[in-house]
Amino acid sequence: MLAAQLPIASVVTPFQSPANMTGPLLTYHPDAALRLLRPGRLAGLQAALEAARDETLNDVDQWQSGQPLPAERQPLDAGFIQWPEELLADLQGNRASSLVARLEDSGKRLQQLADSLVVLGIGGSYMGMRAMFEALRPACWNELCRTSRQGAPRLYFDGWNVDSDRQQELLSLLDQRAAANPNAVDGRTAVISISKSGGTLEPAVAFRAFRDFVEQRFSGLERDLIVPVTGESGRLRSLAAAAGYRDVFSIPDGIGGRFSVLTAVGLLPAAAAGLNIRALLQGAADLTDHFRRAPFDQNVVLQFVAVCHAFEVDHGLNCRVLSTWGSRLEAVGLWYDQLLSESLGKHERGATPLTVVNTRDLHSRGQQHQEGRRDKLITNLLPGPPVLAPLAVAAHRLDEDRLNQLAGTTLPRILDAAIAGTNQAYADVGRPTADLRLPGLTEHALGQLFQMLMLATVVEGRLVGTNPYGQPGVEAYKRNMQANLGIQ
């Protein structure tokens, strides 16, 4: 059983943030889930977060010595940790010819040249840029006109499944729309196709779909439409070399695909959409070094992994629930649904991840969380004030729906009162939650996020014992997927 609920003073207070900032920093409310643990056991993991947070930090300098890694440490992919803080300094020091700025350049090129962007891409190459392109781009944003999205594309996703119905009914619509437009930037679409090794088959597949559409509906341009991301080496960086694409950017090594979202992996997609990508850089750097020098108490990597783990080892709590308040955080969950699946799912240990959008989801997992088993740490994800000027409940002479005592009442108002009562729902039945707050729903806010969840991912990892990176299990379906369609 959950201990009684106690008295204490929690909440996780924001460290003093670097003069160079962009903006406030996110921040963690644990203090209703602590009131469920026994006092001071926080307190009790501070020594061995302190020390995991090294080893991560650690883990840097491991990477870039080149020295040959025992075998539990390999692979060790850490070098998203510095990346963020890297891409600016390049940027500062090389302006123009910075990778920041080539990205930029390349996004803006495919936003001149098509009014439909398709990226291909599966797991960690394209959950990231969904997650932004989601929170950060309105839900109608295909339907808008061009001028209304100022430029940038319309968005698709693909190369994430093999359901043909879909990728078909993809390629017959952007077929219609260059058929109507057969020499205008209206009917064009553009490519950007994402896969390290470029022989991941649901990606390369789509790929050779859409390559295909390309080359034969905008034959001359396709050079420059196409745009592939893709490691030093290996199958696709061998056909854009064939090709001759004018731009192919690289994945860096020592970045796995679940941790990537900063790289080109999800800047140049962000760029072509008209994201600020500098922003997104910037959110993460801060972030980081929230990270290395904030002390054990306002360290909301520290604080985010200690909560969990405590709740998961002392009460059995190994359902972990993302709770996204409003429609736009969906897509982030499902992004860290993967990065903690396979970071932490290994050797039949590690928790299990659960994204809920609320207030919909109270209407069917709800009811599980209050009264079914008592195996879940919920996790609120609230993102903050909204973009527009809220809507309000309008007075109407008709009042059989009796919603003019809510007249004048703003929708974020009700939203906020149904987070504090679904809140006071659990706790009055000791199910422990916790509040993550985002500044707003911005670059910079969702650059934090990223790079705060994949700091805690892997300090979990190291806090455990289980090696964060790498997922060998993955490995396996493929394998036999390929095996089962005789290719080699």
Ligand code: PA5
The other form holds:
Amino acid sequence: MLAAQLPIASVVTPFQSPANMTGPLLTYHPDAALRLLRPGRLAGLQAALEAARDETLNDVDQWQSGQPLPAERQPLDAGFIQWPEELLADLQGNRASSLVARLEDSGKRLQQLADSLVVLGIGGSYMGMRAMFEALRPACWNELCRTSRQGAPRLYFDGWNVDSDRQQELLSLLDQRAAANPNAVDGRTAVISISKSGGTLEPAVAFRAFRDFVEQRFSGLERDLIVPVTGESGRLRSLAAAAGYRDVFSIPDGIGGRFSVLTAVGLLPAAAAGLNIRALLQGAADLTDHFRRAPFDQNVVLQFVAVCHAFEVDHGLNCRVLSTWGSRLEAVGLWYDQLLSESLGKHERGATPLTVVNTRDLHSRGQQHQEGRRDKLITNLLPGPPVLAPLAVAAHRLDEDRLNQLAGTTLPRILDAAIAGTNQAYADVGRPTADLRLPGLTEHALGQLFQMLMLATVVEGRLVGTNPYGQPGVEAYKRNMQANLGIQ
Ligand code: PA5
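Given the form predicted alone, state the structure of the form predicted together with 5-phosphoarabinonic acid (PA5).
Next comes the full complex, and the chain you just saw is listed first.
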């Protein structure tokens, strides 16, 4: 097929389209797994899970009351639960002066100023935006021309590792772009520097390098081209004040790093990338409402936790495989890996998350899932219909590959056959699978998914008596690294 015949233009989703502000809820189908649990097992968990839900929701009131907390309940970063609803209410009441409007304005300003955007951050200050970018933007985004990107910049991530070569390669690419287009938007780079504590070494070191680059290459514009997103205090906050950056966004105190994807941490880069941040928030708010009200047997959060917990306790399945069907969801899986590991990997307990992308990983991990150790619960994450009109297998006069029998069959149809075939293969040998179905790859659906998995992680923590907030174990490596470097 000629390139001109491909529906290239439709790869870019429209800006702020009111039509996709809402949509159907995601659904959870654990039927195949339930056949492997003893009858009535989930119903037996109902009371404990409803109590865990109440505790999760009561935490919000406790956190908002500002009352001192006993040591075993600290930290309590429950602010993410009602945050999307609060932002939408703020938008409704305060319009242009609301936080959502200010994030959109800042995102648009970055679009107008620069054609390359570097987002710096690590852990919770990075993975959520990467998940959104990969899920909602085409894989070849950075290769598209500015018009096809509807004026949104190319996007790069750094500060999530210490990798001299990689950082130099990116700086050198951006430098070449600047040299080729001096004084033009096409040559300019903007930087969003994200760190809640403001002191994490990896993004701080990267920020020095990218800040120097911006100051040298785009002298006079750095106050507009650099936007910090940080906590109310800390080194990045002080630096932002000293530098006088035009926009600085806050990460609220009661929202922990890996629960912060729907704060400025994710929303500012998302707005700059032209995503519909209102729909993201609406999706999360709709899911929270469902979590609060839906009865146990229809509640996607409670059902998901019940199935994961029952298989871990009854069958020792402490490896949770998130099996993503479609490359666009891999980074969502990596975001969830972090969420589950840092939240529940404590006290020598907590399931191990693992993300796979199929059908790619059927040709690697699939062997182990079919015949290896019986320690895995597989949750299929299904993205819904493709964003573009489906491709089909073409007929050809040379049929030595015997594919003319599939002529006209679409790729989604082939993928469906792979999904059904894989589930059947696992069922045949008593390996549990469940399906988590998105209604489509939209901002609204992704907002729901983020909120669902964050709520599920907290509910499970409350169920098993592990504080899901905080990550004391991560501090040990930081202390040692800083001591090795002689840092004060
Ligand atoms: O979940 C968390 O809190 C962590 O993963 C943090 O997001 C990560 O360590 C980065 O921290 P900061 O944003 O303070 O640089």
